[in-house]
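Take a look at this one chain, the form predicted alone, written out in structure tokens.
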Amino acid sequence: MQRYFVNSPLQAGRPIQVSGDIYHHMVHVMRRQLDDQVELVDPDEEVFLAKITKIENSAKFVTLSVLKQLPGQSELPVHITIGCGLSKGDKAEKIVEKGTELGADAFWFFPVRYSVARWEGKKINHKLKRLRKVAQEAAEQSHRTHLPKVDYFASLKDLPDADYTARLVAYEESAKEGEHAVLKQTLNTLKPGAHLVTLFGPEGGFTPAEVTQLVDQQKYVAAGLGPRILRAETAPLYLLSVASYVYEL
């Protein structure tokens, strides 16, 4: 069943009107009709079953009757933020789309020394708007209750410095040296509700100086991701897949 995120609190028995992208997708993409049912997620991340009671094409809105709240939990027990150095092409979109499907809590993007791509001026807002739309579509498709945030930071030193439970930086030199314990130990020690931030470099990875800055000044721990060198868009998905195995399977 199709799922949509709405901006208003929901309650069984109360109707709701939707418009804009939701109206367009519901009516013109999915071809929904009167009495068809959909799932709605409200700002409190609660899921409700709703039935279409009116389709107004001239005014471009749909009215739904909220039938009942639905049970179920589709979120990872540990919050995982994925931070990525800017990569070329559409790699950021792939990371957000697949990372959302795999359960990421949030995404950060930032330029580093080896970043070929540059987001500047109006391009930043354009990129963020597109990536947030990708995240919403992926969250709806994968039946998430949490809509991941997507943010941009101008440099490593501008990354948030909140009270995160654990911070890792994926570093290929650690993998080459045979380090394979940090990721496993970190995931095994995190409890439900903990927040893990993991940073990944672009093509070419992080420079030694950047890793030193992250480790010495920003409390990150360097971690290898196995014996193979992973592409910039593959490494975050590897980590999320490992986390899913540890916490959900």
The other form holds:
Number of protein chains: 2
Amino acid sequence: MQRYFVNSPLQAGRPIQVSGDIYHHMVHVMRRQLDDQVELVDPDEEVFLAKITKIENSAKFVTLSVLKQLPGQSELPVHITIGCGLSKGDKAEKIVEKGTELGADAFWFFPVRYSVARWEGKKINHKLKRLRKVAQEAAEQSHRTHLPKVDYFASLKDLPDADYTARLVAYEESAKEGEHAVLKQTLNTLKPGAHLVTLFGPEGGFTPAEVTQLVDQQKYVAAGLGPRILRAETAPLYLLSVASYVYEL
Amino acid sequence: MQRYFVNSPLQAGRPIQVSGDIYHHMVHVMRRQLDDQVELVDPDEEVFLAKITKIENSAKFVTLSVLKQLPGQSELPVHITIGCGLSKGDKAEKIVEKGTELGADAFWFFPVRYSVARWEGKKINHKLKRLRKVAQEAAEQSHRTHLPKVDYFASLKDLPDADYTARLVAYEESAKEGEHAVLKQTLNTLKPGAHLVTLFGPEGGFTPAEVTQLVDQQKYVAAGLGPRILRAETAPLYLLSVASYVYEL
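Beyond the form predicted alone, can we have the form predicted together with a further copy of the same chain?
Let's see the whole complex now, leading with the same chain.
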């Protein structure tokens, strides 16, 4: 069933009105009609079954009756933030789309030495707005209850320094040297509710100096991601899939 | 270092000539010059270091001196065939590109009930040619030694029926029912050299009748792939990543 994220808390029995993108998607894309049912997720990540009771095409809103709360267990028990050096083309969109499907908690983007792309001035907000829309659509499509945040930071040094449980930086040189133990050990020690941040380089990877800075000054641990060389947009998907195996299968 | 798949067996000390796409990529894309080194992989999946000794731009070939054999250990120990119902747009290309990076042994494509796309007549060979090129480029880029095969079959009933060690069909309904054990159990029982075939539906998934046919008549076992609903092109990448974790980390 189609799922939508709404901005206000829901309660069974209380009607809700939706407008904007949700109205458009419900009425014009999915062609929903009176009495059709959808799933709504509120800001508390609670899922509800709702039924369309009124479609106002002139004022462009839909009124729904909130029927009942549904069980919603589709979130990775460990929160994983995916941090990516800016890559070329639409790779950021692919990372957010697939990463959201695979359970990422949040996404960070930042320029590094080998980033060809640059986000500057108005482009930053434009990009973030687009990526947040991609995250929302992917979260709805994959039946997530958590809507991943997407943020931009001006450099590695500006990355948030909260009380994360573990921090990894995916490093191709570690992988080439056959270092595959750090990832496995890290995943196996994290408990439900833990927060793992993992950073990924752009096409050319991180420079040795960037990795040294992250390790020496920002508490990251370098980790290889298996024996094959993965593209910038594939490596985060590998990490998230592997985490799902460890925590969910 | 850039890697190329060549068609003839290599031996250290014996020169080799390359032409066609490899010539074009070496000289015009990578702008390689005399004495530059590249890696070559031969049909026996052996990797060699080679040095450019002659560039013939009029006749469009490059001669290389084969210097020495290199260790090549980047293949998943279990052979995994990814079989996909035809999806819309360029999803087949994405599956082959990312699936090759993640270690797939072979790809099958076939139409099923919910396939919107159809490959017919000349389009089949055109598509396969394109997908084989995508596989080759991804295999070179990710430093594989095995070049995955790509094949098309006219229906589920036409899929090869060789002596596979295990056969799975990814089924959303299994995932919804919380069935996550089959995938883990299957991966954990396979030994190096085993051959796992896994089938994935298109956007709408397989029909219940298709799954029944696969299970009852073609020896497949239905398996869920975790609690989130994955897009047609994401599910194979999840399987391959998880297999890498089990066998390589």
